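In structure tokens, the next block holds one chain alone, the form predicted alone.
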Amino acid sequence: MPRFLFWNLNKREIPGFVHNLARQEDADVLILAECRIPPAQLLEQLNADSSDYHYAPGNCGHLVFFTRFNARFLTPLFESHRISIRRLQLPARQPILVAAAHLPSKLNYSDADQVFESVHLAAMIDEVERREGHQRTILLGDLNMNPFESGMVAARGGLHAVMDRRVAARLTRTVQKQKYKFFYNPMWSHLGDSGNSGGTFYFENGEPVCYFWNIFDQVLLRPDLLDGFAHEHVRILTEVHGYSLLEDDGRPDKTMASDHLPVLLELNF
């Protein structure tokens, strides 16, 4: 079964870190964002204990992606400074979009400004659907928003993901005489004390509002792929070889490792 891991290394150079979780949790596809380690660098990190990974070359900024596929069967459809998305062939199986993004963080932009990111984004999945003539997808990333919020949930222009797998298995859903297709978010299930952590991402302010915990690194799976995906092929990973990504206050150990959590998704197709 296909093994996806997505994490945001925050700029961290941590190649050790990354080769012993793709090692740790069988990844078949990495993709990172944030990383400032050269790809040549991680490649040969990556490689160090057997010569399984291959650089999958790609023109979008915030992302990196690492395949123990031939780098030929993960062919890059749409690219952009933040979004990439790419066509996943492998012999005797149908193909799916891969689509990864990292999308403007918070602290730049505003609640609206994130709902157009999120038309945007959703605009470009559609459109590629449209060419390849399927909706075999999933969508791995940092997306800078939780689960609930307008650009994650909405129909017109938003990537529609709901929590309930029985109500994106209807495909879609009418809003003004217009059928919007959905997307299942299984992130939802992930919030709070249901695991090792609350999400994949903590801040605390002091204003009024603050939610402490928040699921930033998601990942969404269209209807025509539920049949080989169950709850528990999503984990939020808080562990390296023994080694824990938390701080003993149940935070990310940012000083260590990443301010983000890493989200592995198992996938049959």
Given for the second form:
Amino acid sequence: MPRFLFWNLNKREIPGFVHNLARQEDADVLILAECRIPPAQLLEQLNADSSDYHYAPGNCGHLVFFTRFNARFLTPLFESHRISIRRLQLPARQPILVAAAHLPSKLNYSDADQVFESVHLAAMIDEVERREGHQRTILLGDLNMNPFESGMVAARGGLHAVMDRRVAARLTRTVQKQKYKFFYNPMWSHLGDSGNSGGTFYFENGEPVCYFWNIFDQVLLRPDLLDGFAHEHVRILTEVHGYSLLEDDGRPDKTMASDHLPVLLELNF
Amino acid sequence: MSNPDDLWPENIADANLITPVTILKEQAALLGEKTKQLVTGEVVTQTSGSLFVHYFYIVAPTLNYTFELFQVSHGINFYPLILRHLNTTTQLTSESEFKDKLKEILSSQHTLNVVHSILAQVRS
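Same protein, different form: I have the form predicted alone, so give me the form predicted together with the partner chain.
Okay, now the whole complex, with that chain kicking things off.
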């Protein structure tokens, strides 16, 4: 079953961690955001033991892709500064779309700005789906929004990502007499104390509303792919080869690794 | 029961020949394994009339750089095969001759220089 790993490295030069994580999780497709490590250096590290990772070239300034598949199987179809949408065509399997994004940070963008970014991302995915003639799409990335925020859940331009796969399985919802496609967002289940961490990103401030834990790093799936997905197929990773990615207080250890935790998706298609 | 209207022989689908492109692709894959995929080989095939033409490239994926090392062309019977390398054209009449020539090219100083230069460029 193909395995997709996404990690925002927070510009940290930690090729050893990336190598160990990719190997530990048998990642077939590795997508990195805020990666300052030159691709060649990271490729050499990833292949330190055996040369099975390939660099999958693209023109997205914020994301880099590596894969254990032939890099030609992962073809860019749409790319911008923060978005990469690729066709993954494996032998004897139906093609799927792998959309990845690193959307702007809350430090620089208002809630309204982020909604507009979501609308743009959803429109690009929709356009590529129309061109490709199917909706077997996954979206991975640091969306810099929580699953419950408007840009994630709203129809009429938003990602329209819902927490319940039975709702998503209805495929569309009609709002103001227009139909809107669903995404299923399994990350809702990972909010709070259900796992080893309360989310993928911790932020604490003195403002009245503070969630402490956030799930900015998310995996979304179109309903057409849900037959090959089970709840346990998405995991927030907190350990690499025996080293915890968390500090003693449970927060991401950003001095040793990244301030974001990696997310793994397994998907049968 | 054989169909009397079927004029094809029984063994029409029994193909176990090794094509030149298979040999080239094996060598292309081996280069990637030896360089941790920093420099890879790539074979691109085109057809021209009744000819198959295979281009063997040295590729640096992280630089989006491609260098044509040689090209091979052959007809439907594979051999004799024409190999063009460094402005020299050689006719090869069998698989063993083809493999010997490939070994000569891949281990030549010219190929070493190309791969080493690209590797250095990739790492810089």
